[in-house]
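Starting off, we have a lone chain in the form predicted on its own, written out as structure tokens.
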Amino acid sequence: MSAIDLRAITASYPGAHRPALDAVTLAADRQMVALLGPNGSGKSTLMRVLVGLHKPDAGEVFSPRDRTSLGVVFQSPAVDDLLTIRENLILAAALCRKPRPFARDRIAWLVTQIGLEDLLDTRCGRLSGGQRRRADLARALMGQPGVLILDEPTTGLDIDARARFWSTIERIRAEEHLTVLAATHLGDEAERADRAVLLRQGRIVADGSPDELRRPLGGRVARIDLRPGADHDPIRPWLESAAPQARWWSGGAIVPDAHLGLIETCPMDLATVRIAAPTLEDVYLWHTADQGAAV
């Protein structure tokens, strides 16, 4: 059985007009899987179901069954600011019912891997945002879990701290053969994963490796963004003629297999055109576009 195995999960909240998750099935084993989607797409609810904090209306969580096999990094660090990093990690080991010799050795290994050696006896309330996030990661890994859950883990971090966080995750994942499920709304973070699962309004709209998801868009994609306040009436007939394969979204359009002629003919006072290799953000817009939407 896979380390993560969710089948036909439907979950809702009281008073909501639609389910937060609608018959979602997901399996993963020793992979890093990114859940990509905006706020409200169902990412956090899926994770809450997985860790047992939200009971689904239908469907079943086949694995993990044992919550001790889970490590969780929340959007806000869960370390105690009044305790040192060492004290937080000792407490985490005790909560996982790990013996003291294990805790001692685990702390020594983790702080080396994560880069916390010089901060081990610093109170967490005195740490920078990036340092607190790394301390929180160490806390989540103290029990030596088989599955690591990351819910928007780089919220509030600067570019350098984000890059360091993900490099650390990749190094430890390879070392300990972890299955990682990471929720993000950033396409560049999802690019680091073995698989990206694209969620919209509680449903999976695409699932595959970043390369597999980008392939249908060709080597170059055009992203056409409408200028705010401009008269958009001429844009649709222009694009229907220049690129009938385009798909519209609320702020413009996505064109697969794009050609440079779009730049030459685009009414630049009404819209801007970017032509580049497709990103996962482009893929998301392609899969969630409303082809019948009005400009």
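Numbering follows the first chain given and starts at 1. In this text, rigid core is short for the largest set of C-alphas that superpose within 1.5 Å between two forms. On a predicted model such as this, the values are computed, not experimentally measured, just so you know. First, how it differs from the form predicted together with its partner chain.
Relative to the superposed core, residue 252 undergoes a Cα shift of 2 Å or more between these two forms. Annotation for residue 33: C-alpha shift under 2 angstroms between these two forms, rigid core superposed. Once both forms are fitted on their rigid core, the CA atom of residue 261 lies less than 2 Å apart between these two forms.
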Given for the second form:
Amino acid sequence: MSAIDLRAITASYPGAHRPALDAVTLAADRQMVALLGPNGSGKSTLMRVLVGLHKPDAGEVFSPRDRTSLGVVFQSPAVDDLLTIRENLILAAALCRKPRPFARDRIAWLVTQIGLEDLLDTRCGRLSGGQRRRADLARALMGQPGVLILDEPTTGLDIDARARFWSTIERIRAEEHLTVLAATHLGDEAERADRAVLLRQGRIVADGSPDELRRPLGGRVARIDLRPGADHDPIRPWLESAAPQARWWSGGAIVPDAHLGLIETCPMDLATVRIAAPTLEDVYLWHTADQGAAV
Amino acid sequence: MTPFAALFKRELLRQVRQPTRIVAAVATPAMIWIFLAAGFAGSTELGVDADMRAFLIPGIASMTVLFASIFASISLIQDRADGFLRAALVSPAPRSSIAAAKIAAGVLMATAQGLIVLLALPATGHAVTLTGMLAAIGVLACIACALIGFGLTLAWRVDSTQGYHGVMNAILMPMWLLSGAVFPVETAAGWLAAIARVNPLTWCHDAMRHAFSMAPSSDPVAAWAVTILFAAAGLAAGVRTLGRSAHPARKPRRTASRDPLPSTQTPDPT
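Since we've got the form predicted on its own here, give me the form predicted together with its partner chain too.
First the chain shown before, then all remaining chains and molecules of the complex.
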């Protein structure tokens, strides 16, 4: 059985007009899976179902069956600011029912891996945002989980701290053969994953490796960004004839299989055009743009 | 270390690392005692075997416990806001251990703070025995257990500390005032005495006054029975609430997160 095995999960909140998750099936084993989707797409609900904080209306969580194999990093760090990192980690080990000698060895290993050796006896309330994130990661890993759930774990971190966070995850994942499920808004973070799953309105709309997801967009993608204050309407006739396959989003349009001629004909006073190899951000835009609005 | 022991230690560490909470819980009741005792000195015929300064001590001690209990149970809302509660709930630890640890640590701290007030009793000239003092400490622990347990049950359903404070004050202050804390129930108007007799805190005060030989008219066995039942009910309510399998379905509130990918809302075609 896979480390993560969810089948036909439907979940909803009281008063909502549609389910937060609609028959979602997901399995993963020893992979890093990025969960992409706009706000309200169901990413956090999927994680809450997975960790047992939300009971699904239908479907079944086949794995993980209990909480002993789970480590969870939430959007905001869950360390206690009044305790030191060491005290937080000892507490996390106790909550996972790990004996003291295990906790001592695990703390020594984790702080070396995560770079917290000099901060071990500092109260978490005195740490920087990046340090608290790393302390929180150590907390989540104290029980030596088989599955690590990351819910937008780099929220509020600068570029350097983000890169450091992800390289730490990759190192520990390789060492401990972890299955990682990471919700993110960021295409560049999702590029690090073995596989990306794209959610839209509670349903999986794309699932595959980053290369597999990029392939349908062709070799070149054009991003047409409206200039501030510009309207879609004047550009619409031009794009209808120049790139009928384009899809609109609020800030402009995205064109798969783009040709370089778009740059020459684009009304530059209204919009800018960038043509490049497709990224997961383009994949995200392509799948989450309203297809009914395609020109 | 068991999950309960680790969580109990955390609660104690959090309390001692916020000394202003302890000062606030003790200072206000102490001031109220000084002002009430001085204000009523020589002007009140109590009808019990104690002067006003001594008579007020059990009620003031329970008020100290009441404040400390509010602080202890409000920590559940803070834990939820800080994210610690989610981490504890998704850990393999039994969920009931979270409530049990909060109640146990809260009872210890609240009783210790109430004891500070009780220690003023000999200074009023009222004779106090060791057995009486130990019994009164037991009553304070029962009050704390009940108030923290019921407080956790309420805190589980309330999202803001302000809202929780408001509700607790609206419930607990009248409950305290109608419990014979500042006047003997025996000499109160009939309707007031009737209300006081259905208030479990009244029986807790009676149990304490029996311990200090202040001779309230109620039966000591009944006073102790109600006190212990009150504590047991609070403990059961708190442990049962947090021991449930999941938090009541509630859309998770987002933290202020960046959303660097553009909105994909369809532009209005008109």
